[in-house]
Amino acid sequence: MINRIIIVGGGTAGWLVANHLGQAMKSRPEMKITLIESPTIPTIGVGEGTVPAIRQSLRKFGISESDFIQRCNVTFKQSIKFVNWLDKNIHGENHYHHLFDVPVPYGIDLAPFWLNQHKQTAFADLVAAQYQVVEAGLAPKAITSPEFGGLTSYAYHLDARKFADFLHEHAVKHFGINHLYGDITDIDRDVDGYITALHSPQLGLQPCDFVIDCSGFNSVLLGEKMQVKFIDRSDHLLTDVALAVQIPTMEHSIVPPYTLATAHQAGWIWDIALTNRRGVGLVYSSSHMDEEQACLKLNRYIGGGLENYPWRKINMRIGRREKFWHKNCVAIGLSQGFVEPLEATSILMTDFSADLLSKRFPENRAALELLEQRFNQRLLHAWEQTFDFIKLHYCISDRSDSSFWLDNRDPATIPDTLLQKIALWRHHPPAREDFFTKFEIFDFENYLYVLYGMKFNTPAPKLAPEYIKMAAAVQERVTLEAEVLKQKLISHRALLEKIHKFGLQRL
């Protein structure tokens, strides 16, 4: 049986594994559940930004949307606005948003609509009610909504080390869950190859069951114990190195409703608003950028002053294990693979994983194998797919100003998967059918936001009377909506501070 199950590693993906454990291990309180968290390795604490995912995530646990917010320094994010992602000769100063609210308003795709007649309009304008709403600075939801309920699709910002402080408080508070402070130094195996034991100087031998992998990018037990294989993808993204750094804002200064992401010639900019903050990041390739001119043009984002500020320098290594589960041991966070932060894909992958973890767990080893197949396969795809949708940013851009971009359009640098799809979507516009999965991490949806706020030339299909009717009537809802919502909804700043002062409404 399997009773005695060691996270090892803290951080925000240990804690999220050990709320997603906790909560589903209720019924079994034979099974118990030990975070073992190294006393001198500190996490990055940079993982800043979520998906609507998440909010799932928080429900399940029980926790307080409102405890959340006034805890972990939290704002609202309806979207990720990208800047100068295209070329600024041709289409001069451009962005586009990658909304939460699906592009396909009461079910209707007007992709096609887009197409043949409203090019002239942001893709997003036209879809999605919401786009009014982000560039208005608005809040999604209004101080009478429920909590976890909006009038608009949301995730949020927030202080990494304070969520993973958090989730620690309720894990152990409601969950039960045992926390230890040492470091792994090597393991026990039985004859079949099962960790029986993990070893710590400061902990002495620690039995196990079942152990989940947490501890980073070093990858303690999945990668060095265990030697499953690390698959590089830098050959496919090629940013891998990051500048991070937190500069103070005003108290009243206006805290936009999305994640900031403007491209440059070796990569792109992450700006992430908090209440008090901005984390800010530059993303670089180390062989089209050096570590000077990274510095300069950070430097010169944050409008001067960096050498004030203590910044970081984040070394990325892109890919993934060949595997996520071995034996009786599951890697996740960064120790199952590391894709660029560009659509807040660490604590996605993380809440992706160990939900899924959660929902299948092994109640004894005879279960062990099938289960870790159907992990494995699962995880694969959703590993592969992400890293197709992070390379589409790149491939599909027409900026010609440096070698990183033109290096990113050679086909030698994009996967065999994703040329397949933007050569069918120079034929045919994307449909729900060409994902065909329930694990794809980055949908239709998602891909229609990116190819068309990038501009991407699918031809306009002939379309029937009938259709163009019916699209022309949603568009006008989706416009009728946006001005509606507008009168609702107040702004950003102004919201949270009324959640600070009252709270939202509990479930």
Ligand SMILES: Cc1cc2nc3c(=O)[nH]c(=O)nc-3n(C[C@H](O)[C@H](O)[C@H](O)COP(=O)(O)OP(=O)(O)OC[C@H]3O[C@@H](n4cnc5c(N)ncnc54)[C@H](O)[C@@H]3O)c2cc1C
Contents of the next structure:
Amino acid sequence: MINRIIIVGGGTAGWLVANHLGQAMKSRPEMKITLIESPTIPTIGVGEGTVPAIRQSLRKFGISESDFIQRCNVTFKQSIKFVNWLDKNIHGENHYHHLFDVPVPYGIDLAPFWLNQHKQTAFADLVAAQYQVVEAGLAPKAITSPEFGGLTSYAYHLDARKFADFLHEHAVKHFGINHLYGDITDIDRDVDGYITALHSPQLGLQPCDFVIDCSGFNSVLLGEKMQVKFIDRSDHLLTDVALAVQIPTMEHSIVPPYTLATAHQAGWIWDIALTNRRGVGLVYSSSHMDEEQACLKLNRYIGGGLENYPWRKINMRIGRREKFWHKNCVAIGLSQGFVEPLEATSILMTDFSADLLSKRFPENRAALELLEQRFNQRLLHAWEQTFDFIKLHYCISDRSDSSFWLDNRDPATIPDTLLQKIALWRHHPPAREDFFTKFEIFDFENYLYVLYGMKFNTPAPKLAPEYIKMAAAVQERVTLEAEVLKQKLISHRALLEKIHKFGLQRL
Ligand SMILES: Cc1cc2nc3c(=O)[nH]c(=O)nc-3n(C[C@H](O)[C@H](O)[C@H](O)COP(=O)(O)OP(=O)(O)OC[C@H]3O[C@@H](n4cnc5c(N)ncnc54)[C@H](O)[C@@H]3O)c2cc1C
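Alternative state: the form predicted together with the ligand, after the form predicted on its own:
Every chain and every other molecule in the complex is listed next, the one we just looked at coming first.
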């Protein structure tokens, strides 16, 4: 029987897993869940942008959205605004939005319509009322909206350390998770290779039936001890370093309801506004830019004074484990792999993996092998989809101002699976049928936003008169909807202030 779970690692991943499993194991009171974290190895302390799926998890855990917003310096995220991902010499200063509301209003795919008649309008503006909402700096909901419900779709920006602490408190208080400090230095395995105990100098031998490796880039169990190979993907995704800094903001400054992602010669810069500060990070390829240039660029971006703030250099290991579940050990979080921060995929993959694991958590060893296979299949698909989607942002750019952008367009750096999709979309706009499974981390809708945000050149398809009529009517409704939303919604900062004062309607 599997009755003792140990989670190793107390970062965002470890505590998200603790909550998922704690919730799922309520029906198995004999299950003992312990989280062990090193007293000396710090958490990575970045990871401040999320995607809307996180709302379902927080709600499932029984968390109050108001408490979460108040405690983790949360702001709302409705989009990623990509700035200058196209050549400025051709397009001038340019930007596009990858919104969270889907670009198929009322179930109608307007991409063929846009390709025919409306390329002067931003694609996102034509297909989603949310475009006007985010450009006006408005909140996604009203103070009277229920917790986790919005008038537009949204996720959060948050303080990573506060978020881990918040999840920690919840897991201990509501799910009885046992929390210990200790370094895990070795494992015991039985004759079949299953882990039976963890060694810790501070805690002694810790017997276990199942372990979850949330030890970050160290991957101390699955990688180091179980020797599951790391598949390096830095040949496809070229950025490998981030310089991260936090800058305090003025009390009344505007809080954009989106992540800003501004491209530069060798990567991009994230800019995430929380209630009290901005988190800014320059992501770059160390083969195309040195640290001195990167610092200068970051300094220029924040308006000078970098030396006054404690900034950090973070090396990013780009790739994934060959598999994510081996015997009775599952890796979740950075120990599973990492792409790069664009599109905030890491917490998404963590949350997805933890949810998947907790929904079908094994009762005994009999089903382990089958569960392992299915988990690995689904995760492998999700990882490969993620690599493709992130690479898309770089390889369809027409920037030629540096070798970084030219190298990104070199077919040798593009996965075959993505090359095939791009080739297809040079003839036909994407269709839902291009995505085979019911579950895609990045789906048809996400590709539409990025492809046509970046003015990808698909020839305009021929349209039936009935479709044109219907599409025009839908477009009018989107415009009207945008006007109504602009009337109803208040500014992002004003809503945050109200939530801090009064809270939202509890569920
Ligand atoms: C530059 C950068 C920007 C990012 N931005 C985003 C973003 O915007 N959105 C997003 O979704 N994700 C982002 N991420 C990813 C995000 O930071 C992680 O998904 C998230 O923080 C989870 O990390 P973790 O818990 O896996 O690892 P960590 O936070 O590193 O935690 C590891 C834990 O393991 C413990 N540990 C390590 N070794 C041992 C040992 N031997 N024994 C016991 N304990 C041990 C440590 O003490 C720690 O508690 C970013 C990552 C980077 C590098």
